[in-house]
Partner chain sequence: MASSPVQDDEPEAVRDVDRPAVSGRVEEVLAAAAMAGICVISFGNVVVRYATNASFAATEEISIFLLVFMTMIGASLAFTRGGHIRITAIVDRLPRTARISVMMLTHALTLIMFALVAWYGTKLTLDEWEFGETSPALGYPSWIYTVWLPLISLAIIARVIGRARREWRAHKTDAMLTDPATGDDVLPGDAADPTGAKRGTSA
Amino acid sequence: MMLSANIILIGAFLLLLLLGTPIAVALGLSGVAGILTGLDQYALGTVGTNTYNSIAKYPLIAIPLFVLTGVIFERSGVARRLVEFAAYFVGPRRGGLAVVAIVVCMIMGGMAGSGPADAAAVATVMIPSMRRAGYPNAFSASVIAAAASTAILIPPSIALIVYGVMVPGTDIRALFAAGLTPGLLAGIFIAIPTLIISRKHGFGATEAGDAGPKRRFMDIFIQALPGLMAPVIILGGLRSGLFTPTETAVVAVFYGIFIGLFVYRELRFRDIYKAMAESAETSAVIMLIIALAGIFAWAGGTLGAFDSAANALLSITDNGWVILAAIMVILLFAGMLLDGVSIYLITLPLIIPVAQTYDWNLTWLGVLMALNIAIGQFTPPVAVNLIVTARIARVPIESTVPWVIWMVLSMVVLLGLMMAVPDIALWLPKALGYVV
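Would you output the structure of this chain only, in the form predicted in complex with the partner chain?
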């Protein structure tokens, strides 16, 4: 009876997912189906309590706040100044503007908690000038979508907040610190195929002649400084212990509003309302998945579905590395179809027992999963960053595949490197004195 309930739980989820049911509803309803098969009608009362309790958690307040931070900085005119700043260093050369886009995505990633706001900000500013410099729009959309995925590795990161809330004994600040180095490396691993492709096809060849009027470094720097300070404030606030992650998020929101209103003066009060409304809706979409996935997780936990899946995984082989590699492959495929939060909610209950069996470091595992989810953000067909940049570039998503595939492959190489050398992630939290 329990076994068939498990099959119904998983089967119903996959069926509903493929039919195009909203992922949140697919999770909740398949949980209901599992409960009705394997437990009793009273257990269905969990649909009331768990829906509420799954999201009524204080650390989750950081999620809407870091979504809002990203939107506020997107609207406040930071991206354009950062582009000028980065372009000054890179200079006009083949592939130069593409590298500028990557660098700006990474700096903006130090303000935004998720990829799409980052992708939107940079794509809006960069795609027109990249087009003038001879980059095809599909290529620009690919580069920016891939680079914006660093936003969930470079702190702050919504994915790592969800992981920290779900996995007891992990410290969100340690997770944030562990994400920084892999996030910077991810930028480099995206830049490598970007430069090779640009050279080979001569993208950006017209940049040299399009240098525009020369401006003094100090002007450009002072203009970019308030934007450059934002990641410093966020990282510094977390590091110093002045603020909890939630408080850091709200300080960043108020800083962004201040910069937009009074320093750059590109933000109006009306924009603040719009930013609040839009980020409330975006956060609600994420949070509804967390709410209804609570039913799925409750059903899977009480029916023993996660335990049997973990045991099945462990029975394949005794070799921890093979199992880790298998998990990473499963996550990569899941990343093609599912958003990051859903992936955590569905897979963590079965991955954590496996991790405990092999004594894997949970902070390292969290960052590995975040890197996996980052890759998923620009791997078609469901690729939130790519949807945003393709829309702004006005190209069909299919047209980005020949370009974006190389960035996916490059990031998979980085994933392998991080599996082999945990200290790539862990040296920084260790150096900062966090328990990892």
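Output the structure of the form predicted alone; the preceding block shows the form predicted in complex with the partner chain.
Nothing else is written out below except the one chain.
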């Protein structure tokens, strides 16, 4: 009976996904189907409780607040000033604007915590400039989609917050610290093929030949400083213990509003209302997924589906590295289809028992999963970041394949390094005392 219920639970979920059902609905309905098959109609009384309990967690308040932070900073003119600041240092050279786009994506990722939001903000500002400088739209869309994936690593990451809430014994501060170095390395690993391709094909020849009027460094720095201070405030508040991750999100929102209203003066009160409405819509989607995933998780745990899947995976081999590689391949394909939050919610009940069997460091595992999911976010044929940038660049996704594949391969190399050397992620949280 339990076996058939487990098959129905997983089978219904996969079938609903193939039919194009929204991920939240697929999770909820398949969970209910599993409960009805393996338990009884009285067990349906747990549906409401599990739905509520899934989101009745204090740290999750940070998610809508960080989403709002990203929208506020996008509308307040921060992205444009960060572009000018990064462009000053990179200078007029072939591939320069592409590197600027990568740097700005990384900085904006430290405010928004969401890859698609980061991709949308930077693509809107950068793609017209890159087009004028001689970059093909498909290449520009590829670079920005890849660079925006660093938002899932660089704190504050919404996906890492969800991971920290779901996995007992993990510290969100440790996850944030562990994601910083891999996030910065990811930007470098994306920049390497970007520069090689730009120089080989002569992209950005116009910007290399015309530096344009040179503005004073101090003028550019002063304009960009409020935006540059946002990650400092977020990370500094966490490190000093002045704010919890949730309280930091509140501070970031008010800081962004202050900059937009009184420093840059590009934000009006009606814009704040629009930003709140937009972020509420985005946050509602994320929280609905988390809420209905609670039904799926409870059903899978009660019926033993996740334990059975974990045991099946462990029965393949007793080599932990082979198991880890298999998990990474599964996550890579999942990253092409789903957002990071959904992947964590679906796969963690399966992966955590395996991790405990092999005594993997859970902070390292969370960042390793995040890096893998980041690769999936810009890997065709279905890639959430690439969908956003391709739409803004007005190119079909298939036209990005010749360019984006090199960035995917470069990031896979980084993933291999992270698997082989856990201290790439763990040295900072260890130094800060978050991980023993």
